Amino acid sequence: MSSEVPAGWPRISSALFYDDAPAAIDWLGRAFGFVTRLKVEGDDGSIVHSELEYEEGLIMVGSTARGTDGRKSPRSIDGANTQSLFIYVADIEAHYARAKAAGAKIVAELETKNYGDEHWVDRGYAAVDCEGHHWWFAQRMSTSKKQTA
């Protein structure tokens, strides 16, 4: 058995799952910037698989209807939450104003956390996509000359 990644894909992703899951990869896109590589959709429209870029991170991206083991959109359980997910971006600033002038639900405004000097500053800001999931953005502000040792 091997252990190795296959190329082109990161150690670990996540699957998220929506009702409208072309709709979503459309927002997603526009939203936050991500990239598809790959959509497979069946005969009645729904997405079979796919895949989404950020940079160096993936995601996949499919449609509740297609799973036969309980996949939910929050959107159809009263919003909740199973899970969120975090990225790191350049330029926080202009990924806000992305995700804002697309319509993301801005549920923790942009702030700077400082974890103290034996760690590091981030800024960053959370959102809730188009069928519930959450995300945190955040940009590496500075690092402690502990952390880069």
Second form
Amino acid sequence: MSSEVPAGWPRISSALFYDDAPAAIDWLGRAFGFVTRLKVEGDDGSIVHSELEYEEGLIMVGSTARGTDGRKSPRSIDGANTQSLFIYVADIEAHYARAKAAGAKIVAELETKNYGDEHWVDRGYAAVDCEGHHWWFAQRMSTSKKQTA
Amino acid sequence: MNLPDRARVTTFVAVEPTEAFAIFTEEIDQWWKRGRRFRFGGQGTLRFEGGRLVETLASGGEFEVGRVLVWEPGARLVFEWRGTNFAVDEITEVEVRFEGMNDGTQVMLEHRGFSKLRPDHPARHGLLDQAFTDMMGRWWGELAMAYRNHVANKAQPPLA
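Output the structure of the form predicted in complex with the partner chain; the preceding block shows the form predicted alone.
Time for the whole complex; same chain goes first.
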């Protein structure tokens, strides 16, 4: 048995489902800065498979119309979510401005959170995407001296 | 019966469109995956030559995938596509578009004309509905990632 992870893949990646997956892929690029490294579309234009990168992070985006695994878009179930995604970015101010300009709904405004001298300081915000998935973005501002020692 | 006609894959490479086009065409034998699942004759050498895409077979023979219909460096490439089990008049078409985006190139490949293949065509492996074009899309997806990885590996600065 091999525990090897294929090149270009993190050990864990999530697949997110959207009613209009092609539009969501474009939106995630525009608003959050994802790069579509692979998009496979079927004859009807729905997504067969996709891989979107954010630096070394990776998600897949799929169409709710495909698959037999009970996939739903949050917008079809009153915005319910069973997970949210958390991403560290290099420049939180720029990321926030970009997301807001692209129409992301900001549900927690940019805020710096100091967890105390023995912990860390993060600056981040939360947004809801084009179909209601929840996302947190943060920039690590400082790490405690104790942790880095 | 309207059979599904096309599959599409999109990838992104971090080089300019002119270079993306040049690598796609001139280095096709380097990035195109090897083996029976991906090569026409299994072990051959693939290249664009004399207005055609051909695979030179290990036996010394040659298989013509199809003629090049459009050759616009840095922008668009269209070529005919025949599998080894296609009849002479069964021709599909592949279009590749290169569009500059975010300091790189979005490469979109569309393979179309599958609806012309009869329902019992061996290339379908028994798949009549969108499952066939999905399968072709996944196949092209593997090739698109091989192309993308080839471009990325080239872009690495040489070791000091």
